[in-house]
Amino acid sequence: MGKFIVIGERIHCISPVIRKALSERDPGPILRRAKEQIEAGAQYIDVNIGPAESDGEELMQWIVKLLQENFDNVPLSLDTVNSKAIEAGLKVYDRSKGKPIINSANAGDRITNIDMAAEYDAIVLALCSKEGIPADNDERMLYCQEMLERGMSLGMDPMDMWFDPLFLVIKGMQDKQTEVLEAINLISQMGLNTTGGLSNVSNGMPKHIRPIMDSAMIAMAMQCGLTSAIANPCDQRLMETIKSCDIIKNNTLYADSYLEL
């Protein structure tokens, strides 16, 4: 893939401000969050509208058009468990600056999102799970293979399937972290792209510790082959770490001003 891809996570219905803005169709808070993330270096913006069971299709189309019309067709990740809402968003998406991302599929009841990605020539985030957290890397790789085969059988380019081994919270699952890193390495050795929700790692930690832990994890994960992450681009320490790792991995050319680029 080359340069590491940051998918900005800050337009999320879990935020009271964003949830209220989505409910009231208030563009102000959404545009501010998008602007901050784009200026901080996010290449994609994730738009998580939650379950959106009653109005998901209309809501997704509204936010896709809002963001792309205001930010020169910025590439988006469409994030909801409502597959009809994702499809509605794909129908109005302008791909002139990048393919849409479907967030997400798994090897269980959301495997049909791979079919949707194939139909609409989209990227899909493929969670290496079926129900809950996989027991071990044998299970992760089994699900990875199942989803890869399904996508390829439908004519998908394997590089459009970004496999997520599931980042796990350190508080309570500290002993599982090296296993996740090993999974990233195994998937990368297959020549495939990888991704994951980075903020899961430091969830529940004190606010001042979270950027330190997330930055340490992203550096280790990039060394194992991680090619993208859903993360907070407004975290300066994190973005400086990613830019530095891209230099060390020879993904970008060094210049003294690389942190400002």
The other form holds:
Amino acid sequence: MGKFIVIGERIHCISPVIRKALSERDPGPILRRAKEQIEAGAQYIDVNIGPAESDGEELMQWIVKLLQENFDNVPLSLDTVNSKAIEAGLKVYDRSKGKPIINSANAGDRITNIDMAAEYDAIVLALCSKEGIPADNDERMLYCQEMLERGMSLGMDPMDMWFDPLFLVIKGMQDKQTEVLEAINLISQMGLNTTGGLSNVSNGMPKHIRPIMDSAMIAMAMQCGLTSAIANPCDQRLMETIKSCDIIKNNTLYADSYLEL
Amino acid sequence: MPFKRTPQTFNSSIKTVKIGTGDHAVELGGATTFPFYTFDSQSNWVPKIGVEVSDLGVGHWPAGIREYYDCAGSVAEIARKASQVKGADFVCLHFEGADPNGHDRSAEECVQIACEVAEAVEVPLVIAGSKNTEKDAHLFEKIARALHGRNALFLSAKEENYKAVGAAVGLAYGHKVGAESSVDINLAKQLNILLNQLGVSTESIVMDPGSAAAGYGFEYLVSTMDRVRSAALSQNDAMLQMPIITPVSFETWNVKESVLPEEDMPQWGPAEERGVHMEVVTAVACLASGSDAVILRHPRSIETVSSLIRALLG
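Compare with the form predicted alone: the form predicted together with the partner chain:
What follows is the whole complex; the chain from before opens it.
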């Protein structure tokens, strides 16, 4: 197995700084956030431009080119519910450093994003849900199968479908956490890649608690087979945990300076 | 069911490190598959062979070697003849005599010899030290300065002296730095990281993850090299993607199989034959485990190993 993959989550329209920069096409704040995430060890950068209904296509192309030109064609995850904007981004994407990620498809109305991934030879994050949160793991696995079959029937390499069991917020859904871990285990046993929005887990917790909870969750999820996550690479505790788990899982070779790499 | 062949390919490769200058420069590394796995993917990888030359001359070496270097008096003259051995890609000037517990040759004398050798040969130079980490750090600094512009490879920086050696050889005078660890895969990676953090680029480092003669803890060495190459390619570990050099002759000509005279061991046959066999067998096993270059002593070993490489890689 390869190293765990961190998709940096910090270019997100929910942040006021980024939202303003997106609407004003101001490269400064976007480049700063990309730089700090790459330096912190993110292999992919997620770009969430929001629904961007009026100008999504132009906006996605602008940000894809901006980031790839400034950071040696850093691989990106194109994150919006606006499929047209994703497709526009794919058209200008340079894949010399890695395939683009489509974030995301599901088993419901966004299942056609799998078709787009097949057409553009992209990786797709496949949410194991149809509408809202799946009731249980039977439902999760059903959606997983549906999406897998659709991708494979279109000629996709199953390893390019990264299945997301949906991480759930602990404050409110504490009793569901082990089920999510079991889902990761079930999907991993099929030899498939998995991913998820890790920060959901600690949503609403005090700021100083979040890195602790996220780190504990990632360690347990990696033991269940999780191969990537959309997470905050600037969280030092989290990155140290991931690097240590990669050593324990024999994904990377130990050296005394492994945390500095 | 018919056999379906699935080539094992990687999205990674071993870095290429250039030693020497101009038309005579040689590239070490560049592998994209496991050694000699030409059935997985075509590549331009060809392992290289260096000829060992000692600052002590050839007087203490077997008759066959002395015969080849017949008439060659000075170390520079020996080196010139060494560079003409069939199958040789570079010359390794080994300062055995610099060892403080042996001849303790001064750095100044060594510099003079190095300069004379550099003058006499056009092929790339590899400078090997005395194995004394303190002396080598001092010696390498002086020789690196004197050979500035020759793009030589220095064997080696170790955990104890990597700062001094890396700074002088790699940073100040732009030579290539050997990173030697003693058959410890984690330390091999760590030393590469430390040299890299010092500022030596990954394209300027050649690893020596240890050496041993066949039969002398050799399986341990082979398994270490196998794992280094495997992590470099399959895990795309940039801190293990440096080419590997193995000074085979430094080990094989010291073991009893190569040294004991025929009078003491009549059933073993002539000592020199055994020495050549030990050198060839060890070198070939190293190449099969990931060495991108081997250093050999006997002209016959060099010819044998070189023809084997040509036969396998066409």
